[in-house]
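Take a look at this single chain in structure tokens; it is the form predicted on its own.
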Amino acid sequence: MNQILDLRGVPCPMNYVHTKLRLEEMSEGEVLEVFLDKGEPFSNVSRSIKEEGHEIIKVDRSEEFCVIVVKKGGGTNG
């Protein structure tokens, strides 16, 4: 079952901190849907997710926000 994390309105870098903490609680292969504001929050979180070894499997964009669907990978820190 997918987990959902709504971070609309949460500023950088806290939106990534929340995303990272949630991913750490999940098992490898689980899926997390992250709702983010467009612009810097979306760009920074997307980049950081990839750097941590997770896979972005889908991105949905609306006029107001974006949704990143992340499959948890092994991660760079284990």
Given for the second form:
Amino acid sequence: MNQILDLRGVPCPMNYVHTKLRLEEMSEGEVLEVFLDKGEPFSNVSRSIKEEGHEIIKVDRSEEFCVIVVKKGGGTNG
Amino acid sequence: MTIDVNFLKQGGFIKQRHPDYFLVRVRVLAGDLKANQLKKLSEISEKYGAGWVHLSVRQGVEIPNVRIEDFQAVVKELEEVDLSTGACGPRARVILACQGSSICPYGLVNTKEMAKKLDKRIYGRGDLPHKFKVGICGCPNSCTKPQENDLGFMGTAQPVFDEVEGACIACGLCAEACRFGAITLDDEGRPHIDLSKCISDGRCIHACPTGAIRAAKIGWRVFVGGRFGYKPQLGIPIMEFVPDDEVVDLAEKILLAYKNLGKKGERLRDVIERMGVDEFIKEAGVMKVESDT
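Starting from the form predicted on its own, produce the coordinates for the form predicted in complex with the partner chain.
Below is the entire complex, every chain and molecule, led by the chain shown above.
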């Protein structure tokens, strides 16, 4: 069962802080679905997730928002 | 009180309106100061100045209300923490730099290292027609505005879609990241990059979660003849993707050409307008390349 984090309406960089904290609680290989507003939140958070060494396995989008599916990596904070 | 006039010739102080006060300009390379240097600046301003300092737009620190007879002592105290006075007059001024790739998520190149190299080679160079300012930034966001400097360097990266490093997962993050519409996605969600629209800001490269978009080239865009002041003009881009190890020699050539070709009182822009940019860079011995961005 994937974990879910709904960050729609949460601005940068707090959306990333929430994502980071949640990922830190998870074990390597577990999957998190992050709901984000389109535009900067989507671009910025996904870039930061990558830079922390996690794997983005899928991205879904609707008219208003995006969902990034992240597999927790053994990255810099892993 | 004796004043060593020869010592004063090194410059680094500016006359204030008040007849007895001078402002001491401290050179701060790339805007970085260590904690002990900050402490020393605090001490100096209390001991010799007015108890406060001013931050200049070129990332320097200026200590107001110093008496000329104390100048030598201030310089000596600055030296204790590896600080020195900043260049004034017709000289190569302190190198301005943003945080670059060592700090900033958008940075494409190491601006701090480049600032150090440029500083070592050209800082304080005198006997010039006028002042000579060099500014560098790590990406096209231009936070430190290299286009406003006589010579500017901007870090850039040209993307390429190449699945050797990682497979495309058709996430569309690259297209989302590009602010210039240079990336379109095909029916399968795979990117096509139109380099004629690309400004080489590396956003798509940073965005790509798998490495399917990578940097084909990373280097420096070079601007010459920028200035602000009473007649603002942006620097003219003359080269693209200059590699790290060629930047300092290039700066040297442009500075030398300015020194040799400029008439007293001319900024680099004036020389370029008088000669034409093509002629100037030919004389400087640097090759102009047509921008492919």
